[in-house]
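Below you'll find only one chain, the form predicted on its own, shown as structure tokens.
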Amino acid sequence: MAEYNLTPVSVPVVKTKYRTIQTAIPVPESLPYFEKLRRSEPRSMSGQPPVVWDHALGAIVSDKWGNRWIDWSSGVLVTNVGHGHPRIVKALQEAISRPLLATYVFPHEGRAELTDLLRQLAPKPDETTVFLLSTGSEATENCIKLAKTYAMEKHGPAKSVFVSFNNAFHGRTMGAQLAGGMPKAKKWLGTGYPDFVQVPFPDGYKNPDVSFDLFLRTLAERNLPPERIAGVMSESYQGVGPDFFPVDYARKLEAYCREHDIVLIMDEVQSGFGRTGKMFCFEHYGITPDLIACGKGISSSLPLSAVIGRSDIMGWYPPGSMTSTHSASPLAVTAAIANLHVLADEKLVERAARLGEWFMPELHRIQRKYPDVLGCCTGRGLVAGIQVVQPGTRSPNPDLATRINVACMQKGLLMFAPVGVGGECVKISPPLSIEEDALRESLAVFEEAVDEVCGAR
């Protein structure tokens, strides 16, 4: 993860309709906050650009010293309908004034409404149930638990292996990281977990072989026949890219799982709720997963996640044995209901697809200006990423990626820290509601920053 310099730097003044930079960056008056956080938090929390958020609305993030940034982070792909959407704020205000703030798993009206709304988004609503949770890691962990339970109960204890993909990220809790595909993130787990296996992801760049035969060969080399495999899970797009499945591969994977009664799980925590120009990213592939892990953009605000899946898989556990303290927490549920209505009423899923039609070609054009260090550009709808590499190689270049990130921040364009195996991917994910002229302005700012950093090497 990037280390950001906290020494204030004088930068050119910026004042446009959507951006204002009128102080040194980081703001000198903000430094006591960073010092307080340094004393009170683990250093793992210090990995984002040094901007102290004060308020945010739509696609604009502001500090208390008069600076404004166009947001290309969406709060790590949370605020799909935009920051502080008025309908979400109003719904939350009404809920607080009731008040009903905590319910455990005692029923309330919002829980019934939201689970039904989410069920209707599934490919087969009449065969689907929904389990509400708080975080994406909880959602993926429960997918693992449900897949292994279903397979072992139905077919016996030998069908227990869980397959996922290299470079995958499914969360930071133990089960989520066992299924993850980043060795550095798993060192704390030690060794000795043979039931969790990773195979190459067919991204076409880090792994040029995009054939489904590679999946089959990898399992065969590890002596894993399909009779032993309980579930297969993948992000619908890998967040370190974003890297997408080839359609043919995804469909062959689905057919393989169907043939051998293997639970197919799509992790939509990052990619769901319109981000790619479809409600769920897996819709681009024409497949039907058995379980869908959701989070982030489900509420565009408060912590909430969900597992949406086949009723026969979801129903293995008896009453009271698969619950969560804050499952269907009333405020988060209220935000999610309002969020889903906004997505539909403002046609933001379709809007993401439409904006992506011109936005993605422009990002590809910028990448092609410096192909020796901007290794590839991938994306769909309003999510994209550019891999920043050492000159003439495919090796990560986190220093150059961070310099691009900082140059953008100094000009009034905010992104989260570079992600990926080495922190090399410049990730682009504005709110789906971003005004088109703000998106064009921010694109010009991004190109200016890239030109300054890459052109000056």
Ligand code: PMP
Given for the second form:
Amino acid sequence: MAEYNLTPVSVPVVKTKYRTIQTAIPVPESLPYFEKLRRSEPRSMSGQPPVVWDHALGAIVSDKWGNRWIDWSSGVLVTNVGHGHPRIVKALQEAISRPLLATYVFPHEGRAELTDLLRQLAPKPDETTVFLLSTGSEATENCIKLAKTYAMEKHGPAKSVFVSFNNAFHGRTMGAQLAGGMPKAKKWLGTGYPDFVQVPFPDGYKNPDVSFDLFLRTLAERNLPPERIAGVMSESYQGVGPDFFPVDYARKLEAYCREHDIVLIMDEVQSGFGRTGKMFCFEHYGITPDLIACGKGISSSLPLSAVIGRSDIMGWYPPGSMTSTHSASPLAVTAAIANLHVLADEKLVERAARLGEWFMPELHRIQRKYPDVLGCCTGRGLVAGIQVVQPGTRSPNPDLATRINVACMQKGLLMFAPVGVGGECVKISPPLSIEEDALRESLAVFEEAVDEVCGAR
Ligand code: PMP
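Starting from the form predicted on its own, produce the coordinates for the form predicted together with the ligand.
Entire complex below, previous chain first.
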């Protein structure tokens, strides 16, 4: 994966409405922070471009040495309404000055308000309840637990198998990784978990067979009839792409789950809250999941996640037995309520769809300039990815992807480190609130960086 060089490099000065680069990059004065982090943290935490964030507002991230970047990361698809939205900041300031900072599972007003707001976003609000947690991994873990509990208790212990997809990412905790689909990331688990099974994802690029038959065949080959399956979970788009389901596949999957009382779970941790131009990405497929895992963009800021789901499944555990210490932590809840109001009032879901209409074709145009190394471009709304490959192949090229990322950083455009199965995907995810001229400016910067890196080979 990405390794960033910490030797400062002199780069051309940039001064525009949205970007300033006026020092060497990384900033020489920032190096002591990297040294401190190197001593006090595991190296797993060092994988992002070497910019020391000082403050972030809207679509702009600033360091304390006067440099400013247009942000194409949104953290990691967190800040859908923009960084430090004034309404979120104001709501937090009020909550802090009250103060109400921790409540455990004792009720507070915000929890009642937020669960009600989230329930209203579900396809069937009257049959839906909401469980608040802190991280995306907790939400997906909880979905796994609920699906297996429901299926095994209702239909007997044999209905215990949990199906997910190759290349899936559901978090880094144990259950989330058991359901994850990246063999390298889950090697530490060893073997011996026959209840967790992965099937190919119909992305059409890494796996050209997008038929639902492949799903059925894969399970049949493993002797897993639907009577054994408790739940199926997928990201609504796979983050490594982004890769979307063909509509026909998603609908067949839904019908299969309905027919056999299998809990259908959509992981919307990354794709939810407007990112793809719909509130939830599964709306593009016209399906109704039983459980929805949420996180990231739910608050655009503080750590909060949720499971939104069918009341009969959600209600399986009696009072006191499905909780978490920081469930509905008041500040995170305050931020999420303000965030949901901003998303609605500023019509940011519609905005993502509208901006994507011209932004996506532009990204495709840039990808097509270098088809031998930019293998494909996918996206919807304001999330996109370009797969960087070894010339003329589909093999990952993480080095070239990282060089594009570094060139952008040096010009005042910030992205998180390339993702993908082998670190080959340049992921593009600006805040949904990004000013249109900032989006156009950043696109021009991206093209310049791609031309320099890909054109100079
Ligand atoms: N599911 C998906 C689809 C994600 O993208 C992520 C985070 N990248 C997670 C789950 C895990 O979320 P967290 O890092 O908050 O645990």
